[in-house]
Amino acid sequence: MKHLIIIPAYNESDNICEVINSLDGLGRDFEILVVNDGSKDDTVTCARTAGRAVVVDLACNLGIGGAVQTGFLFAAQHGFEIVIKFDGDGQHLASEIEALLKGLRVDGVDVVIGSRFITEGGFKSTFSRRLGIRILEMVNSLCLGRRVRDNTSGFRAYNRQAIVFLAENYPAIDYPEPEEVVLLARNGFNVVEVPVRMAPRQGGSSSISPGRSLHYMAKVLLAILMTHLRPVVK
């Protein structure tokens, strides 16, 4: 099967080369696409120097939603059967990709989320982030009628049906992961979680600073509400 690893990247020159190199052992069935989202640093040069990835250099910063949708459009147009979304900051581990793929092989599963919080004593974050993640868990659980623990995880795998759907309908907001969960479930896709290990960010800084946390939460919660209320796409 043709697998595409989508790495959206914005100002990740400190990490992107090492992230790409960490995927070297996956074999020929895995292709890597780096979507440079208008970085102001040397992300493009570093990604191309690694020599393993196709690099799409967006002309301007579209935000994470636009960068990821670019990856899905590429995957849909080039016939990829499985997409793995993989962050460019070094938090996601290549060794955990098989856990996602194993979950995706279960009959009826369309999307697998790599969750940091299923296993006791798992990934630790700041108090403010844990609080935000907990709020999103409560809101999405109410919308879906079932519990999703790690709505903000960007470490995910998708089958062909989900790829084609998201190529046309991926959320366009800056932080789309929680809205994506509701969008997929509302449109009949079976989304499951599997436990994975993650590492702390290896370099650079997150786009979600403490000062932007409230703005982030308000924007994401409004997007989730609108997605929950609007008619299904399929």
The other form holds:
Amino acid sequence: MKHLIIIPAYNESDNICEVINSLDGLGRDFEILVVNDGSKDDTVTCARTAGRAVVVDLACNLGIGGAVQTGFLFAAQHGFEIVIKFDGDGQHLASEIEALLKGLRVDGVDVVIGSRFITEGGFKSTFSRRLGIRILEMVNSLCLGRRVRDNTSGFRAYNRQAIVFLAENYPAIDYPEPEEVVLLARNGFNVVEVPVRMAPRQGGSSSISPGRSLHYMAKVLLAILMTHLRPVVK
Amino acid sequence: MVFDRLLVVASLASLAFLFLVFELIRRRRLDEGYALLWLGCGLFFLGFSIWRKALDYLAELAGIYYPPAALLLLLILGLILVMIQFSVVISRQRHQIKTLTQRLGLLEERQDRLDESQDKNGSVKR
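Structure of the form predicted together with its partner chain (previous: the form predicted alone):
In what comes next, the whole complex appears, and the chain from above leads the way.
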């Protein structure tokens, strides 16, 4: 089965090479795709130097949603059966990919989220960030009628149906993860969580600075509400 | 009378506005689709500037004591509508730019791969 690992990258020249190398241990049927989202640094060169990855270089910065969707378009076009979304900043661990795939092999599961909260396991964050994540958990749980704990985790695996659907309909906002959960569930995809470990960031700075988090929350909540009110696409 | 003078000024301003829009269309600086909206606005205000009774009637209907204020209110409402239309157009263009950027990125990647395989096969480089 053909697997594609999508790594959206914006100004990740410090981390991207290491991240690609960390995926070396995976077998032949794993391809790596780096989507450079109009970085201002050498992300493309670094990603190409690593050798193993296919690099799609976007001419201008689309925001993470647009970059990830490009990955799904690539996967849909080239007939990949499974997509794994992987962060370019070193937060996600190659060793945990198998946990996601195991979750995806369960009958009827379409999408697996690697969750930091299911088990006690070294997830520390600032108070405001945890509060935000908590609010998202409540809102999404209300929308879905069941609990999804880690809505902001970008570490996810998708089957073919979800790939084709997201290539067409991926949320175009800046921080699409929580909206993606509602969109998928609303369109009949079975989304489950599996516990994973994650590393703290290796370098660079998070894309969500404290000053922007209010703006972020407002935007995401509005997007979730609208997704919930829109007719089912599928 | 201040009242009359305002209406004269408003009529002249409306005419100048209509002329500006007209010129912009003639010089192809403004698409007809948006121009219609602006022409509509211009005619609307010209109409109200000249036909004073309509303005008085409208002001009375809306409970506005000073009729020219009704003209201003309409102007502001019109501007808000136009600005909303701009937001819609900007959003649509953003979406189109996103799609174009994605297609371009994917095509470039494909082209790179084709070039590489061509080089490997020893064909003539461009």
